[in-house]
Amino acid sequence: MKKKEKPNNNNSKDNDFIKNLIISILIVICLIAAFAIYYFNVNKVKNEEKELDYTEFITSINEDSIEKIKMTTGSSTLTVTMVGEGEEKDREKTVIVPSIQAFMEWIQEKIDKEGVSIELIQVPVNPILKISDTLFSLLPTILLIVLMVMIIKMQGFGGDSGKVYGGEDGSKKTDVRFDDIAGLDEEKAELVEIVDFLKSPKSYLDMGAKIPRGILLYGKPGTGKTLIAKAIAGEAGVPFISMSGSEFIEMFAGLGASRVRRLFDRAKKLSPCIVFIDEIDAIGSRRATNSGAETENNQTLNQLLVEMDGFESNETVIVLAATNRPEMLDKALLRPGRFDRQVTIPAPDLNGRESILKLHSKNKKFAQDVDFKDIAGDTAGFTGAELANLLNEAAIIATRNKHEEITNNDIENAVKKITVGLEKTNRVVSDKDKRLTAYHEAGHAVVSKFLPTQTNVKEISIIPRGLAGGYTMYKTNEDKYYVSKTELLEKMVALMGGRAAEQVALNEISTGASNDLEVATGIAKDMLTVYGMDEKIGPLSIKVDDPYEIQLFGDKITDAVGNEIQVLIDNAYKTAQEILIANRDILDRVAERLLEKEKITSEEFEEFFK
């Protein structure tokens, strides 16, 4: 019979009541040690003028200038009224005796013996100042046992590793579905066998079957790695328990290794269940040399290693990872037998965005005009969390405009302030600033209208966003997977259009292309170093992990390369020159119109080529 669920607090409210409890205790130990210093300082500076030294009391004595000696029970201070007029208060001193039994005998003897007209006062200890006394004397000790636990429940020592979704201990199931993830139609195919596995195990170990140990995911952030992790967890309805690769590496040594310990069995005792790692990267990379904190990651991710390998046949529990750079990871954790199988989450296509943005758009309100196909032919490239950020920063902006519906220009401007930046209209931009824009915005879209592999316009603009003092936008009507030679040309001849433009028109460059040279110049390296594009270097790859391969390819090579990007930036922007040259009356009436409306969109902008 199946475990009734208990309700159970979150553990991460009785985290956080026991982390402010020690925090309130050390604020109140710290107040308690700053009252006691202060006040044995006051009373310290207030005594020195009442202390009597212990020979002039002796001396005291002996001329019978005492009349009274207070004694405190287990204290060798003592309080002594010195004889003469006055209030008995003004006349008290404190006198320090070193040896307090030797002492009393000695009084004794003269009180006795020779007459001494002394009174002795036994008085009791003060509980309160006993009690006080104490504390502060245990303070250090107090403070030290605090210190230690707040350590150790940073550091993670005892206690579980791991979130747990949907175990018997009453934590929270987690209610993600296949149905909650778009676009990833064969990924989820993939995985959907993953799901029977959990479900009935037993089907697939008579056929002779064995569970797969672990199943890495990769691709680019926000492509719905830890989603499909949840799904496949709350499709097979077993626990999931999830941890960071991060939570793993801690101060002290041997520390990674025991979390792996204690997750692994933690996982076997709720099997069947899933254990999911994020960026697992970062105990996973490769084994360097045992120094320093390399040791401690090696110790983390041999453990790792022993714990995938070390299942027994009758324990389902399955291993899920993500990460965005799986070229990082060790060979060791790649085989099969610990993560069997390799699954890319890419980013979504043009009919993976549209179903994307019709799951995200289900809570909000959109008006008619809103084309989601057309959305996602504008948003190649994004991943499915930049899609529902899209939508989201569309609601903001349309309720910010006060609209009834998200309409087709608040989702637009949308894309525009999470690929360009933020639109500042208040900017004060002097009149040269302006011009200079103009003609640099318009020489990248003048030169782009002649290069027949490069996409056609979608608005211009010298408004400045973000960083940038104007923008070129541009339709991005299909999902690129290759890119050939010429289209890698001619983007660099576009890159370079602004600076062309500059030059042609206002004989003067600027700082303003300093980016659409850092882009260019990087094309023209991948394009000698990566795809092998050039002919004098040939079908060559010359891209190294490590600095010192470089060597391996000569000085002759790397000089090669070095005067080859330089010739292709040179043709890039010579082209852009001529191209400008010969359609200057254009640019000028582009630049005219910018520096009149600010804003020219695509159809505008097509009616200067008619």
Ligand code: ATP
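Values in this document were obtained by computation on a predicted structure and should not be read as measured data. Numbering follows the first chain given and starts at 1. Heads up, when I say rigid core I mean the largest set of C-alphas that superpose within 1.5 Å between the two forms. What changes on going to the form predicted in complex with the named molecule:
Annotation for Asp585: C-alpha shift under 2 angstroms between the two forms, rigid core superposed. Taking 2 Å as the criterion, Ile463 does not count as shifted between the two forms: its C-alpha moves by less than this amount when the rigid core is aligned.
For Asp570, the Cα coordinates differ by under 2 angstroms between the two forms after the core has been superposed.
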Second form
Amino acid sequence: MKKKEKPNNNNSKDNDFIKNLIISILIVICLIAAFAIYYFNVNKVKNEEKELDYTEFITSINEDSIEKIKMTTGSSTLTVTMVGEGEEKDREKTVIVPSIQAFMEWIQEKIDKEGVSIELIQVPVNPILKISDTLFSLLPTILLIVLMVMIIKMQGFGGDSGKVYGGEDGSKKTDVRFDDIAGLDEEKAELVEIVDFLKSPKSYLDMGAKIPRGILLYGKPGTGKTLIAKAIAGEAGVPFISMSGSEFIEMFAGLGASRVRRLFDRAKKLSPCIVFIDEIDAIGSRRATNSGAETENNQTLNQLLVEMDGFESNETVIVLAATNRPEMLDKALLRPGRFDRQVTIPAPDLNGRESILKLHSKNKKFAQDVDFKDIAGDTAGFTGAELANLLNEAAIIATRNKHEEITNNDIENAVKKITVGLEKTNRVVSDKDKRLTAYHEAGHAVVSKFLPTQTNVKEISIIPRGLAGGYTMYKTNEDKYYVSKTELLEKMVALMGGRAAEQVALNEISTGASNDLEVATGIAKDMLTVYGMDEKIGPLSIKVDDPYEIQLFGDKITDAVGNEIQVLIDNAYKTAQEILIANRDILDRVAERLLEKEKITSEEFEEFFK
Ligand code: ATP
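Can you return the structure of this protein in the form predicted in complex with the named molecule rather than the form predicted on its own?
Everything in the complex follows now, all chains and molecules, and the chain you saw is the first one.
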């Protein structure tokens, strides 16, 4: 496997972060020290000397009981020495004067005119105390500034926008090539043209052709959108700048638009290059005019549109953006000159999965029995990222089992771990729960055997895995683009098989069916509101989660949807019960075998029907 490329500015960002952290820590230490010195000195004065009340002090002056007054510039606290016997230090007291200037004028007059004998001494300010005093008074301001600087740094206000591969600073170019992407042949063919544009923009411009500005990649997470964008930059040998939509919009408003501007300024300097914006829906969702967050979004999106419109013809910057929610995007993004090309990146089909598995198997050792075509058959719906993860999990399982090579069994275990969860062999399960699970799983398996559209059972188990007490795995069908109404109805019957078996065999129902009910209800809801498959409701598409849309249809339709969902589920449950009652002996035998062996393979299961 390829080593993960690291953009060079990650390092400098890390260094900046450490530098900022050290500076912040030093500032905090200085402030604490200043506070400590200040506190210590103030307390020292307070503790060592007794305080004198101001009126007492004035009376003492009038009674000639004061020998000396020491004052520090700028301080309203005076140290006075009382007349008397003993050490001078012991006779010292402190007094706080309300107005030092008024007091000075008064005492001076008393000394000059009335001949009062008091020694006035001006004490120089203690420099340490003065510094710490100043620092302490500035403490709130300094803290505020430090905090603001840190927040601004965190927001990347001063730094560059986006990660760069292959910039002028000598950072490493992306070394991903089209060969590193398995499957997706049509999509690659469509994008080869972009590589050519980037390699020799002049020949296209000379011919009067306009360079495409933006390409939107639609697809589920993990289907390889980022990989394709990197491969285009890699094939063309141009820099690749990437940023995620959510990075534009973070804690503070107003930064999104400036980040977009900086990202594009940077891209123009590096032209020809690729700018990749992942999760563009975070900034590119339909503009609204109401809330504050929306306004921030709007500004960021508007800036993006301005930047995309503002390229000079000699600036070969191609913007690739990825989303898995195309329906959310603002229509303005899709106008000519912006993201006017859209490429759908699908989850891989059977052949695609096989080639992705082969590609990711290169640096791993596999046993003879491993057949990637079979694994591809068992992993319908897996994305490229999930397949890469599957082989990694298999390698971990093989290592844990001390195998020399990754075996087919290791891979099958990895599939189960990913789809159902980890096997919990140590979990203590009561006999009653085991019996319930055995009937529940046997119910699913037996019912599905009588439903022509459902795939064959692959394995039944009552060993807990993940959150499930047991599971029934089915063989996967070859990838299909469409699912028929009959298939959906029968899928609901198979899902109801678990609950129905509990009722039929044990005359009791349990919480174990909650997930089945959730999935079945979801199918019924989609049949009625997404696929328009119900005669009573008609071929309507009703967005039930959208309160505005649901209002459109009024109570009559929404009530009917609710009723029909119930009818579909009830019918599915009844059919499952009927199948199980008619085949009660098989149900009992499968459940008993499960209790005895804990796991039944596909072949063993088929034996019950011979
Ligand atoms: P997201 O939407 O979550 O950002 P994505 O569609 O951008 O996901 P990538 O990040 O490109 O997906 O893919 C993740 C990883 O999955 C890749 O690094 C690669 O290892 C693997 N992968 C995905 N698709 C393919 C493919 N067609 N061929 C080979 N590897 C693939």
